[in-house]
Structure formats: structure tokens, C-alpha cells
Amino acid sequence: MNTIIEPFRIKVVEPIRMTTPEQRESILAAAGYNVFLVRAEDVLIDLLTDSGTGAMSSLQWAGVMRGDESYAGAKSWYELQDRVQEITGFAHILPTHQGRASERILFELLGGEGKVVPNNNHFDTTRANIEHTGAKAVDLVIDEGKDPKTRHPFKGNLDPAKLEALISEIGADKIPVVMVTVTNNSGGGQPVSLENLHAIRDICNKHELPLFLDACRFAENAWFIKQREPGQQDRSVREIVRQMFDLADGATISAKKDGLVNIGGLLLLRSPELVRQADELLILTEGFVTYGGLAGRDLEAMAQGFDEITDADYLQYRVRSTEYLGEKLLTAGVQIVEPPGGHAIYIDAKHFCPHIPPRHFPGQALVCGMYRHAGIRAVEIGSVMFGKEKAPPMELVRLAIPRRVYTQSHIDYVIEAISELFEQRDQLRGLEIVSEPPSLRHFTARFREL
């Protein structure tokens, strides 16, 4: 059989409100063009982030019955510890309430004036964490990936080369931690290999520095891995996703992606010295060390979906209906990062609005035109989000797909609403900034359209 079903039944459904054109017009206006700041109700199709977005299985709801809200030590947390340790092999596991929570901490305690913190490509709170320390972020990923027409199995992949020229010309001293993005976001979604992994090991080993995952997506990128690596094909996830937790010294994870869950986040760290003073900022800002800020309802949900994340049934599912997305807009002419990513399709918009240069922002424009032609809400990646300084190397605008949420007619629905946008791309107008915040501008910045 060709078709790829979805591997789970729908037991309980949300209504989408239906909105006209004209009724869209006048959201997108009052909201300064920026669709972070849209009413949820106000979208039929969103597809802004895949990050806590997710439907939650029946197991994880009779999960959330059983959460234990003892202040500490309470059981949800022990059998969360348990699972992780399983999965990662981490004996240091510290409870967020998300991802940044656990990117804060790490970088109060390794970032600071000076220090240089280098990545195949950071994501948007990953660069602001470090950038608020007063280190800088470098993106070091190979040239592959900065070309969304270039096909390669892992265009996430940090390149070596470039990590050691770093290294020689700034010095290791002044590099605290080296970071590997599983998948990589800001790259258009786009896998590490195993392979690239190690010889990022190597290069750490060589200058004893600490090799830390942003691993949000840890679980879709090792399905990547055992679909496109050589020597990996026979191998189950669970041990390609224990072996890349085993060449890292740490992990942040935003458990709102590859968790299953709408919210939770983890900091997985291997030297002592390091889980003491963590542990002292977590009950600082976050809670106690067992439960990070999270409620044991959340614990328990988070237990079950790190235990779900692995089924083979589900990652095939999840990889190919996204994939699904990307060919047929190619189809139509559509450029995309190719090949597909595992949680997104990410629109070229230099391609799409050729008439619109970065500083009036191609991809917000997109972004604007699809939420006023269809509803649709996605995210801008270029030159807003990461923009401020010079134009990135690609404008980007990411349909992130929530998990378990859409079926295969709402993506047909999205795939005929581009489409038809495409058609009419030349209407599309650029926009200029209204007002911004000093970072992470993209959340809350208003625009006007030119």
C-alpha cells in the first residue's frame, strides 16, 4: 500500500470558526500585520509553530488524571526521570516549564561578555539566551544548507572546517559550550547526521570543550537517520536516539515538540558541578528540582508522550504527511527548502516575491497574504526574525505542522490556498516596521504595508 494513514483514531474534535476575506482584512490591520498577534480564533489553518500545539494521546490524558501535585518528590516526576533516563541515558535531568526556561538557565551559567557560542544554526530564543549574557552566537552550519534548491541527506550538519577555523581564530578559552541544533529550525527543518555528530565529538574532545543538543526534535531526526545514513537502516530509533544523547555532554529540550505535550521543558546535563549550580538557579526561577515549574499532571503527560515519540508507525506518518505538503507545492512551482523537513515545509519567499527585497521583508509579506487569502497563519524566518543587523542568507516562511492535529484534507486545503496565492504573488506588498522591541522582535513588532 502507497497510502500513509494516520496511525491513530480521532476521540474528541474543536470546532474552526470559518472567516471571510473581508473579515480577515480588518484582523491582520488591527493586529499591525503581524499574525503572532492574531486571535487564535480568528485562524482556520494555523500552522504559526508545532511547538505545544500538539494533540495529546488518550494515554497522556489518563496520564494527566493520575499527576501527583505533591510539592516534591512527587511519583509523576519519578516516572518522567525514569523515561528520560531510559531514552537519553542522562542521570542529571532537570524539569522546565519549556525550552527557554532550560536555555536561560545553561547560558546564565556558561555565557557572559566575550564568550562565543557556536551552532549549525541557532533558533530564535536560543540566540536571544545567549546574546542577553552579552556572548555572541555563531552559525556555523555546512554551505549545503544555505541553499534551499541543494538536495543533501543532512543539511543540518554542522561543518567541521568552519568549527575549527572558529576555534583557531578565537581560541577554545573563549568558547564555552559547542551546540548542534536535531533538527535544525532555523535550516529549514533539515537533519544531523550521526555521522557529523561524531566528527563534532572529535572536534570537542580535541579542545576539551563541552558538545551540548538542542534536541527538540531529537526523535524526527533520528527517523532521518535511519532512513538516510548509511549502516543505520536496520537499527530501531530508540538506539539512534540513545547514541546521539551519548555524544553529548548536555541537552536543552522544549518538550512541546518531540514531548507530545503542551507544555514542558528539560535540561539534561552529565558534570556535577554543573547540575549544583542549576539545580540552585531552577529552584531560584523555575520550582523545586522535581517539579521545574510544571504541574505532576504535566510530568506525567510528558512521561508518556517521550515514550510515544519513538513508535516507527508515527514518525513514518509524520515525516511523509509533511512531505506530502512539500512535493505538492513543489508541483506547483512553489520553491521550498528541499528535500522536505520532518516538522515543516518552509517556503523560499525570495523565490515567491521576487519584487519585494529583504528590507521590506518578503516573508512577512507572504505570511500576511496567506493568513488574508485563506486563514492560513505561519511564521516569517529571515530578515524579521533574524534580520536586525544584515539580511540572513534566506528568507524563509515555515508552515509548522502540529502533531497528530490536521488531517490530510486541512493540507490539501493549505496546498491549493499557496497555490492560488502564487498565482498572484505580483499583488503581494512589501512592509516596513511600525514599532519593535529591542530583541525577538518578530513575536510583537507592528508593520505597515507599503
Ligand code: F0G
Contents of the next structure:
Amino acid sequence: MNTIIEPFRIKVVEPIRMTTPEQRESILAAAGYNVFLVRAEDVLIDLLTDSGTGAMSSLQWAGVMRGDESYAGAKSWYELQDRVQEITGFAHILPTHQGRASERILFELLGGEGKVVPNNNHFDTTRANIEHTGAKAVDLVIDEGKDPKTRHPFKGNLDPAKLEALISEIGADKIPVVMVTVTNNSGGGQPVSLENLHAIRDICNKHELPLFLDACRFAENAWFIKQREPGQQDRSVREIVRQMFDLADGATISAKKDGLVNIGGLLLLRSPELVRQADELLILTEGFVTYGGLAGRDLEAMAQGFDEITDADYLQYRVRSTEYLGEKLLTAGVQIVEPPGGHAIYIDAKHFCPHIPPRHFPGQALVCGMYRHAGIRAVEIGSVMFGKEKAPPMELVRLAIPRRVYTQSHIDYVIEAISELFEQRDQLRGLEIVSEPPSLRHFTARFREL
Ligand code: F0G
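Show the same protein again, this time as the form predicted in complex with the named molecule rather than the form predicted on its own.
Time for the whole complex; same chain goes first.
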């Protein structure tokens, strides 16, 4: 059989509501043409993010009921610790309320004025947490990773030559940690190969630098390795995952992605000295070391989520269904970041709206067009998000796919809507900013259509 199906059946349903074009027009205007300011109930298909938007399994919901709400030493904590130790091999696991809380703790310890943290591509909260300490975040993804059209099996790879060059330019003592994001969200959800992780590990060993993973989507990355990396086909996802983590000295994880939960995060560490310091900060702002800002039921759901995520049937369906969306859009003439990523499809908005210059936000124009035309919500990753000082190299619109939430007919609807919009693309209008906050403007900026 060639048909890859959703490897689950549906036990609980949540209605979604279609709006009329007139309603959407006034909703958009009232939201200042910023879909972050639209109420979720006015969205039909919500592709804003794959973070915390997944559907939990019946076993996870059973775990919610089992959750032990003791302040210290809850059974649910030990359950989570055991599962995560088994999967990652890390002895020291700190629970946090989400990924950026792990980042905040890590960079408060390792960051600071004069420091430089390389990554393939920093996610925006990672960058913000590094820069908040006065350190600098630099992106060293391979050149192929910057061109939407180049097909490369591991477009998320960090360029070893660029890393060596950075180290000899500024000196290893300025670099407190080397990060690698798997999969590379800001670079199109593209994977990183084991070969690349080994190469980066070797450089880190040579210069005595710690290597950390931003491992939000570790299982999707492992699946790509299994599919694409020579010699990996016969290994289990678990073995590959373990090898990825074995190469690292630590990891920050948002469990809202491959942890299959709606809230939660982890900080994994090897250095006992770092663990001691991180525990202190954790207690200061998140909570005691056996719950880290989460309820016992959250820990229980996380433990089960990490167990389910490495299932090969699930990962095959997950990656294939994202690829399906990407391939159909390409067939309709829509340029996307190729090849399709794991958790999302990134539309090249410069190609979609050649008549709209970056200063008038082609990505935002497309986001508004998709909402207006079909009630679909996506996110701009271009000049609105990153272009305050100068336009970024790519103007993208991300369609992020929540885990286990939408069926193939939802995705077919998205394909049809975007294909129709592509036919009428000359009608999309650029925007200008009416008001914006000092930082992270994409969340709250308001626009006017030109
Ligand atoms: N690192 C990466 C690679 C991410 O994609 C995210 C979140 C984080 C860290 C932060 O995790 O949200 O739990 O604090 N990405 C979401 C997204 C928000 O939409 O891509 P968090």
C-alpha cells in the first residue's frame, strides 16, 4: 500500500467555524492587519504555529488524571525523568514551563557582554535571550540553507568552515557554547545530519567548547536522518535520537513541539557545576527542581508524549503530510523553501508577490490574503519579524502544521485556497506600519493596506 494514513482515530472533536468574507474583512481591519490580534475562534485552519497546538493521545489524557500534584518529588516527575533519561541518555534533567525558560536559564549562566554564540540559525527567542545578556548571536548555516530553491538533504547543517573561521577570528574564549537547532526552524524546518553533528563535535573538542542542541524537533530530525543519511536506514529512530544527544553536552527543549504537549520544556545538562547553578535559577523563577513551573499532570503528559514521538508510523505520517502540502503547492506554481521541512512549509513571498517590495511587507500581504480568502492563519517570517534595521535575505510565510490535529481534507482545503490566491496574486496589496512596539514587533504591530 502506498497511501500513508493518519495513524490514529479521532475520539474527541472540536468544532471549527467558517466566517463570511465580509466578517473576515472587518475582523482583519479591526486587528490592524495583524493575525496575531485575531481571535482564534475567528480562524478556520490555524497554521500560526506547531507549538503547543498538538492533540494529546488518550494515554496522555489518562496521564493528566494520574498526575501527582505533590510539591516535591512527585511520582509524575520521576516518570518524566526516567523516560527522558532513557531517550536522551542525559543524567541531569531540569523541567521548565517552555523552551524559552530553558534558554533564559542557560544564557544567564553562559552569556554576557563580549560573548558570541554561534548556531545554524537561532530561533527568535534564543537570539533574544542571548542578546538580552549582552552577548551576540550569529547564524552559520551552510550557504544552501539560505536559498529557497536549492535542494540539499540536510539544509539545516551548520557550516564547519564558518565555525572554524569564527573561532580563529574572535578566539574560542569568547564562545561560551556552540548551539545547533534540530530541525532548523528559522531556516525552513530543515534537518541536520549526524555527519554534520560529528563534524561540529570534533571542532568543539579541538577548542574545548561545549555543544548544545536546541532540540525542540529532535524526533523529526531523526526521521529525516533515517530517510536521507547514507547507512541510517536500518537503525531505529530511538538509536538515531540517542546518537544525536550523545554528541551534545546539553540541550534546550520546548516540549510543545516533539514533546506532544500544550505546555512544558526541558533543560538537559551534563556538567555538575552547571546543573548546580541552573538549579538555583530554576528555583528562583520557575519552581522547585521536580516540577519547574509545571503541574504534575503536565509532567505526566510530557513523559507519555516523549515516549510516543519516536513512533515510526507517526513520524512517517508527520513528515509525509507536510511534504504533501509542499509538493502540491509547488505543482500549483507556488515557490516554497525546498525541500519541504518537517513541521512547516515556508512560502517564498517575494516570488508570490513580485509587485510588493520588502518595505511593503510581501509576506504580511500574503498572510492577510490567506485569511481574507479562506480563514487560514499563517505567520510572516520576513521584514515584519526581522527587518527593522534591514530587510532579511528571505521574505517567507510559514504554514506550521499542528501535530495530529488536521486531516488530509483540511490540508487539501489549504492547498486549494492558496492555489486560488496564487492565480489572483496581483490583487494582493502591500502594507505600511501604523504603530509598533520597540521589539518583537510582529506580535503587536498594526498595519494599513496600501
Ligand atoms: N527553539 C526553537 C527552534 C523553536 O522553534 C521555539 C519555539 C523555541 C526554541 C522556544 O520554545 O515557544 O516553548 O518557548 N517556536 C515556536 C514556533 C514558538 O512557532 O516556531 P517555546
